[in-house]
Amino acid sequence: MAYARKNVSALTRTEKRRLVDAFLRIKRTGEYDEFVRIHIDHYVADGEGGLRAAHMAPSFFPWHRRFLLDLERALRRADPGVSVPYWDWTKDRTPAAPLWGDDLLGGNGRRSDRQVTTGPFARRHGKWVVRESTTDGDYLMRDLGRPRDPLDLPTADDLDGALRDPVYDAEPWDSTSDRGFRNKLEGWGAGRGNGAWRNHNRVHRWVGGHMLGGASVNDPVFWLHHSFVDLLWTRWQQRHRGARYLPESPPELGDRQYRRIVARHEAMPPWRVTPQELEDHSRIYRYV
């Protein structure tokens, strides 16, 4: 039977306090330090060489709900009771939304240094400790808002504006792709300063800190950011029923995405598994 993902501001004290738990569980155990590591060594950009899996590429939205799913499946193993709720951050759009309470996720980074010194995450209570990340420091960091430089979260204008799009993806197939679901709904944009980013990497400059960068997976908030984008792969496949995950097929010999993205049959590292095998959770979970 599927089990259900909720909006964290739905969640009760008891369901917050139980997957703060399971995430401080498998950190102790260095679990969690292995999803960073994934997401660090797959966080490839168009610049470079080599496949792009998780980022600038079609496969975007089913890497990461595998990477979820993964995830989910270690919260889970520490209690069975768990799933990964979504954040909604076109309605909780601050930093006093709840789910930056102390008895979940925990506040924004002090000014002098962005460290996190409140809620269950803060070095200070030695058990979520920053071992791999691309930055000095082994405590965790967050920018909310980026006061000395202001952004603001996208609202539902913005998402609509990716979902109306037909079509799931769109040569060039990176971060240039004018065309297509899933770039707008990842947010590479053109030009420079805060209109080049939207939605899902929109999101990430505003928690700022670690969300920054490859090494994003160190914030908790990540798993609840990447949840709402999974939820929005699923409400664009509802309302462009019948559209497929492309491209169907690999790029040719010649073609500058040779061997530089994966089709749908394709399989993605670091697992087996196909964007084809990805593009129903209905029997795994649903969203309520």
The other form holds:
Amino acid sequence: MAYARKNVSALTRTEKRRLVDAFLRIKRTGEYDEFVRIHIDHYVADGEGGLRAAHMAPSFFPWHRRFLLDLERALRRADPGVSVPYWDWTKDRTPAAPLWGDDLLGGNGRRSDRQVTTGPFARRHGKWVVRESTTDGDYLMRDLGRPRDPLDLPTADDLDGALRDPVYDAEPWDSTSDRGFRNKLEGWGAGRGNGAWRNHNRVHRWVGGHMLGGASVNDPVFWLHHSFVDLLWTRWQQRHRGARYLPESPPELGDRQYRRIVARHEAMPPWRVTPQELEDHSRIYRYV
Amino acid sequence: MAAGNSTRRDVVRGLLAAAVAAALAPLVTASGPPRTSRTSRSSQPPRAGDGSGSGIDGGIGGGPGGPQRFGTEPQTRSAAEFDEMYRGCRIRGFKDTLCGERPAGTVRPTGAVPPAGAVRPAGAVRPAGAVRPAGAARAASPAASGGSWRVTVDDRPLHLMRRADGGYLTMVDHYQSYPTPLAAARAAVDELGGTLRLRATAARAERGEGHGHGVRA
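Write the structure block of the form predicted in complex with the partner chain for the protein whose form predicted on its own appears above.
Zooming out: every chain and molecule, the one shown earlier first.
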């Protein structure tokens, strides 16, 4: 039977404690850091050669759906009663929101070095030591809202701009696609400054610290963010009945995207699963 | 999943060892004094992400209200090297043309692709990209055109990636691109915030002992 993924603001005290304990447990076994590495390894930018599965590509949604499922399975091996809640950042918009509380993710990083010093993932407890990172600190970092050049989380209107698009994705199937739900939600804008960050990307920027970089998975909020992104794919499907993952077939020889993106029936690395197989999650989990 | 991934990394590691060897000499050179007189030492740091501050990469991509797309290759070629102090960090970069040129999307040599069906599961789907591990090409081939940039912050390598619009991303800031390598390097220094350094182990990755991002602890 399908299990439920809940809004993080609706979790009970006990649910929060069990979720935190499950995270700490798979961190202790080393499983968690493997997820950090996988995300780093699969970040291929679209100005480079090579297959892009995770970002700047149509398979952004199914890749992260499968990635989340793997993490959730690891958590549920530790505690079969937990699932990955979602963070609706159009509603929980401030550092005072419950998810940043001491009983769940902990709060903002301190001003001097952005180190998270509150909650269960604070370095001083010794249970959340960052091992896979781009910088030399071994502590979790956040910079909520980036005070030195503030920006807000995406709004419901921003989100609606993406959800309104009836086409899943469009040529050139990368970060410069100006049509299609996928890039509008993934959030690659043109130009510079705060306006260049949209939706999914903008949330990474708003949290800051580890969430801004390749090692973003070090912050457990990564999963809550992507649980919501995953829900948005489902909402888009519900809004545009019959709309499917695109492209249906791979770009042909001679196309700039030849062998660089994953079509509907092709397998995504590092798994063998296709986007089509991930279009419907209703037998595994549902959002409540 | 874990096993598959480590296999993939092994492949990348192998490709790196082969492909990066030739590019190593210029990296070592970059650790010494500036190679040419084309250097810049800004005593007044430009604003974060402002590519027009020092003049060395000036104007590319335009300021507010400027062009939406970032600079094209011929424009960046005029700033093929930089060396400056920015917020207390020494940032240096040069374009490593010895690393070869391979346009993005170039079909790999057939020798790099396993025999058809080699990894195809029974009854199954064709793996996307003809089984090339993600990231392998990134590690083996430089950016979209004209060689790849080698950038260091306080002598520690800062891995740059290209975006399809010509912009640059760094491993410190993966969700926004910048018009030039210098602007990307300054933005990375902004993120380091004066208290952090890039991991020294990144250098190991550049030498082919890790993967392209060089973040192994």
